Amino acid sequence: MSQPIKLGCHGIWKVYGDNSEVFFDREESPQSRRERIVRGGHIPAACDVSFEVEKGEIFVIMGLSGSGKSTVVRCLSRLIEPSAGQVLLDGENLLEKSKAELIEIRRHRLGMVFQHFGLLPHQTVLENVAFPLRVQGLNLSDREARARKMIELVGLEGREANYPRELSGGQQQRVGIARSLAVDPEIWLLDEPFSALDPLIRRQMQDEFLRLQKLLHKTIIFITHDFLEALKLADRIAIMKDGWVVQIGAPAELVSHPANDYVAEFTRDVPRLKIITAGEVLKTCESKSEPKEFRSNTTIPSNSTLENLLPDLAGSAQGLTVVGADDQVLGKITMHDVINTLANSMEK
C-alpha cells in the first residue's frame, strides 16, 4: 500500500540570469518556454521539474555534470531561489513562506548532508553534531544527550572529544550525517554526499545509510551521479538531462524499460542479476482459485532479486514459488524463464 506524499516538486523552473520573471509572463509550453529563455541569454538549469515523494521512500536524483540535479536539491530547501513552481510540504508551498518561517523549517523539519563535509575544525565531534541543536536553543545538557545518541547511532562512540582533523574522511562524513539527524528531520536531503570518499568506504557507507534507514524511516532525496549508487540506494529514481526530467521509475523499470537512448546509455552496464525481481519474471498463476500447482518446496518474495534467488533455483527443476506481501502464491519461475527474461533485457 502507498505511503501519503510527504513532499511535492511540481513545475520547479531555475533560470539564471537578470530579469529572468520576464520569461514566466505567460501560458505556453515546456519546450517553447525554455528555446525563449536560451533565446534570451539566459541559462535554464531546472526545467519544470515535477515529482512526489512518499513519506518513508528513498528519492533518488541523478543524472551527469550539469544535469541539474543540484540546482533542484537546492530548491526544494530555497538554499537557491526558484524561478518558478511549488514546492509543498504536507501540502504547504514552502516558496510562499517568509524567511523566518523558512528558517524554522530548516531548523527543525529538514536535514542536509553534502559533498563537502561543511564540519567546523575548530569543535570537537560532540560540538559539531550538537551544533544545529545549539542554533535551536536547546539547553547544554538536552543537546549533549541528544548528540551523543547519534554519534552512536552513526557507529563513532567514543570519538566525541576528537577533532575533524583527526578523524578519515568516513568518519568525518558520519560526523555530517550524525549532525543532519540530530534535529530528526522530515526531510533528509543528501546531495553526493559520498562522492568523495575512496570506493571501499564508500560502499561502506552506503550500507550504513541503509542501517540508518531501517532503524528511522526517513523521507529521503538523495543526489548521485553514480548509477550503481542510486540502483543500490533508491526505491524509485530521477533520471535528469539538461535540467528536464527524462524518467521516473524503481530500478528496476529504468533498467529494464528505458524511456529513451540517454537512459538506455546509463543502464546498459548494470548487473540485471541486482536489479531484475522474481515479480519481473513471474509466471502468473493460470488458475486463482487453483493456486497449489504453483507451490514448490521453495517460496520466494517476488521482490527478491535473482542474483539472491538463482542458487535456490539452480536446485529445483520444478521452479519456486513466488509469493506476494500477504505470502499470496502468485505464481512460480522457473530457470527458462530467468534465462528468457535476461535475454530480452540485454536486447533493449
Given for the second form:
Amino acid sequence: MSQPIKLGCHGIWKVYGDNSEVFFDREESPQSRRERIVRGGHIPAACDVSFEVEKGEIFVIMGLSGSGKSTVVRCLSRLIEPSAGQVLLDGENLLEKSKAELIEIRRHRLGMVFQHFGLLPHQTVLENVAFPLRVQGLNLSDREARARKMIELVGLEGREANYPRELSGGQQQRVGIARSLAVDPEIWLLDEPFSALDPLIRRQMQDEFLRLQKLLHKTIIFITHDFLEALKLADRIAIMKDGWVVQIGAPAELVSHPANDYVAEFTRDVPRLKIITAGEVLKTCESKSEPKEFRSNTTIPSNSTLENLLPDLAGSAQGLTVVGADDQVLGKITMHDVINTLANSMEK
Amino acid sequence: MKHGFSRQIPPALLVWILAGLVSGVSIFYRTELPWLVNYPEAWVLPVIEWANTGMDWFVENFRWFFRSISWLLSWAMSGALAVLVWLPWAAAIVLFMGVALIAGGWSLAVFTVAALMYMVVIGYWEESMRTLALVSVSVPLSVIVGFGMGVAALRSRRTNRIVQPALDLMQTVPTFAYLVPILLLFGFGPVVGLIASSIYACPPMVRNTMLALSRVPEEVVESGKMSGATERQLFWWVRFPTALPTIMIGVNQATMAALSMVIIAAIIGSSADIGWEVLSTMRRANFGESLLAGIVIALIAMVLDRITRAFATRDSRKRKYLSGVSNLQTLVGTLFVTAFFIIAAQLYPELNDYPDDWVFYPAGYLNDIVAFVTVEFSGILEAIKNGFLFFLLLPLRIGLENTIRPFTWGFTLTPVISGGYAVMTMLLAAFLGVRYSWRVSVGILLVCSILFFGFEHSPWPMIIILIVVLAWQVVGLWIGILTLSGLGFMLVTGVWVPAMRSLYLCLAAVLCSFLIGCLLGILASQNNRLSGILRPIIDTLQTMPLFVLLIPVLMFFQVGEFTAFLAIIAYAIVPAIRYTEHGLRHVDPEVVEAARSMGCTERQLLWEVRLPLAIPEIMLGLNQTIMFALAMLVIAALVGTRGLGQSIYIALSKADFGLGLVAGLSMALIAIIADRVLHAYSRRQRQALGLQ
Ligand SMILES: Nc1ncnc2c1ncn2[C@@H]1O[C@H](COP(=O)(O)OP(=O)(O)O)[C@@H](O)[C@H]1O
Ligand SMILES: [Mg+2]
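Given the form predicted alone, corresponding form predicted in complex with its partner chain:
Following is the full complex, with the preceding chain placed first.
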C-alpha cells in the first residue's frame, strides 16, 4: 500500500481527573509516567497512543471494554481534549486549531457514528440526516435533497417521515450512518457502530459497511470489541489494552505473529482457514520451498486464504504454485506445509 | 459479628441503656424540676426578635425595590385579569376546548368543557377566572425564571452546590410560611399571592430543567458536536429539544404548585377568587357553599394538570384528532370560533354574562343533607371521633397517664394500674429481647414509654435523646447530629411545644395512613380491578389543592384535631398506596418466575418474595407519606389544630416574620430529617438486597 498518510496521531495521552497537566511536566518513559498517573489516583485512559492511517484505509481499533478505544477515537476529533500528543489531519495539527476552525473541520471533513446511534429523538429520519447540513446553514430544499440521497444509499427509502423510536436498532444505525455521511466527510469515525445490534443484523450491517466503503473510499477509523468483526473489516488492526496500543498489524499478521499472550488469546478461537493465506504458508515454511520447478501445476495467488485453496490442494498431490500480484512465482506449498503452518499457529 | 455466648454488651445497646437512664432520671425528677418539662421562657434565645429586627431593617432599606417589582407585576396581573374577566364565558370555553383538543384530544376537550360549564352553571365563573388570571401570570414567570436558573446551575458546579440544598429547603418549607416575608416586602394585595406562587412554583421547574438537561445522552450531544454545531446550536437544537419532554413535566409540576399557592394565598384575603370563596364560606360554616366552590378548585386543578401533562407526554406531530386536520388548523379554527362568540356575545348578552336566574346553586340542599346526616348518625360519628381521640390521639399527645379517666377509658389510673403497665411492658420487652433481639425490646420500651407519657408532657431531654439516638443508631452519626441540631433549634427558639404537637399529630396520621395505605397497596397489587378503581381516586387526591380536602371532613366532624387528622390521612395515604403497589408489582420478574417455578403459591409469593424485595420502595413511600402529611398539617391549622401550623398561621395574621421563619424552619427541619433518615434506610436496604 502506498497511499499518503491521511490521519496520524502521535503520543496521545488522555488522563481523566483534575489537574492532569502535572503528569506531563517532564520527559520520562511512558511506563513510568503511567505509574505516576495511577499513583496520583487519576485514570490513564489512553497512554502514548500512536498510529497512522492511510487514505482509503479501514483502520480498526480493537480492545475489551474499558481499554480506551472510545477515548482515543474522541481524541481524534477533539470531542475529548487529549492531555498530550499530536493529531495530524493531512499533516496539520488538529490540537492547535481554534474553536471556530475546529467547527469548520467537523462540519466538512469528519463524520462519526455512535454505538447507541445518538439520534435526535424529536426529529424525523429525514431531519436527523439533514441535521449536519442544517447546522451549516444550508437551505431546506438543498439539505433535504442531499439527505434523501443518503437515506437511499443506506436503504431506508420510505422511512423518511418516521421518528427514530419507530425504527429497529439496525434501521436506527442506518440513519446514524446516513447522517455521518451527509456532509461527505474525508474521515469516517465509527465507535462500536454494530455492538448494540443482534448478531444476524450485525453481519448484515458489516456487509453493508463494506459495500459502502467500496463505493465511497473513505478513510476509516472503526472501533470494535469483537475480534472477528475486526478481522472481517480491517485493512489493519490496532489492539488496545489498559490504554496502551499493544500491537498494530494486518489481520493475518496478528493471527500468525501475535506480539504477546494477550493478543494470542484473542486469536485462539479464530478460524485459521479464513485468515491464513498462501503467502503466510510460504513465509512460515520458507526453507523448504523450491521455486520454478512446479510451474506446470495449478497456480494460486498469494493472498488467497486456506479456505479457498484447500479444494485445489486436495486435487493435486504435488502441491500448488503460489504466484504474486504480477504473476511471478513465489514458491510452492504442499499439504504438509499447510498442516505445519496450522499447527504452528495453534501453538502460539 | 454474633457471639452466641459472649457476655459483652454490644456498644449500641450500651448507648440505648445510657439514653434510657437519662430518660428515666428526667421522668423521675420532672415534678421537682418543672423546667424538665416546660423549657423556661428565660432560656429562650430571642431568635424571633433578631429575625424581626433584621427584617425591619431590610424592609426599611429595600422596600422601594420590592414595591417596584410588585407594581410591575400588578400591571401584568390586571392585564390578565381584564382579559379573562372580559372574555365572554362562551368564548373562553371554546378557547380552552381548542387548547385541550390540541394537547390531548377529544376526551380531554370534553372533560374541559364539562368542567368549565360547571363553573358557569354554578355561578362561580368570575371567581374562577380571577384564580386563573393569577396562575396564568405566575406560571410563565416561574417557568422562565426556573428554566434560566436550572440552566445556570448546570453550567457551573459551584452554583449547583448552592442550588441543590436551596431547592430542598424551598420545597420543605411549608406553603404558608412563604407568605409572611412576601407580605412584608411586597405589601398587601393580590400581587402577594402572585409572587408567592411564582416563587413556590420555581423549585420543581429548576429541578426538572436540571434533570432533563443532564439526562440528555452524551452520544446525542456528541453527535451534535460532530455535526459541527456551535454552542448555541448545540443548546437550542440538540440539548433543549431532547430534554423537552422532561422540562414539560417541570411545567406541569410548576403549574400545580402555582395553583395550590394561589389558593392558599387566599388566606390573606386580597382577591375575590375561588380560594377566598372556599375559605370564607368555610369560616362561616357554610359547608354546602364551600363544597360547591371546592369542587371548582378541584376541577381547575384537574383541567390544568391534564392539559399540561398532555403537552408533556404527547407525540407532538404524530397525533391528529380530526382526520386530516393539523394542529395549526385546529388552532386557527379555535381562534375563529372564539372570535365569533366574542362578537355574538355583543348581540346576545347571555353569552357574555351568564344570567343569574339560570344559575343552579344547590348549596341549600347540600346543607340539609349534611344536617340530616350529622343528626341521624351523630352517635356513630361521635363514637368514631372519640375512639380515635381517646385511644390514639390523646395518649400520643398527653400520654396515657393523663388520658385515662373514668370519663374516657371508664376507669381511674391508679398507681397499681400504672405499676402493672410498667411491669407488663418490662416483661414483654424482656420476652421479646430473649426471643428475638435486644433491638426489639428497645423498640417496645420506646413505644410504651412515649405512649404513657405523651409527646407534650414528656421531659424534653428525654424526647431529644431518644429521637437522636434512634436516628443515630438506625442511620448514622451524621444524621444523629443533624437531628440533634434540629431538635435543639426548636427548643432554644421557643417553639418546642407547638413542634411536639405537630410531631405527635403527624406521627399519628402517618401511622394510620401508612397502615391503611400499605394494606390497600397490597390488595391493589393482587387485584387489577381494585387497582383500576383506586388509581383515578389517588390521582385526583394528589392533584387536589390541600384546602379542598378539608371541606368534606369538616362537614361531618366540625373544627378540631380529629378533623385535621382525617384530612391529613386523606392526603397522606396517596403515596403509601402508590409506592406499595408499585413496589410489589415491579419486583424483578425473573425472581418471581423462579419462585413460581419452585411451586410458590400466590400467597407465599407475596409474603416471601415480593414484600421483602419491595421494602426499599415501600420505605420511600413512607417518606413521601410523611412529606404529604407535613404539607397538610400546615393547612390543617385552618381547622383549628395547635402546633407549628398554627404558629405560622398566627405569624401570618400578625405579620410576624420571626415567628413565621422559626416555625417554618422547624417544620422544614422535621421534614428534612425524616427524609434523610428514610432515604438512608431505604438505600441501605436496597444495597443489602443487591438491587440497583
Ligand atoms: N469521563 C470520564 N471520567 C473518568 N474516567 C473515564 C471517563 N470516560 C472514560 N473513563 C475511563 O477511561 C477508561 C477508558 O474508557 P473508554 O475509552 O470509554 O473505553 P472503551 O471505549 O474501550 O470501552 C475506562 O476505564 C473508563 O472507566
Ligand atoms: Mg466505548
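Since the structure is predicted, the reported quantities are computational estimates derived from the model, not experimental observations. Positions refer to the first chain, counted from 1.
Just want to know which of 270, 102, 324, 167 is the hinge point between the rigid parts that rotate between these two forms. In this comparison, the hinge residue comes out as 270.
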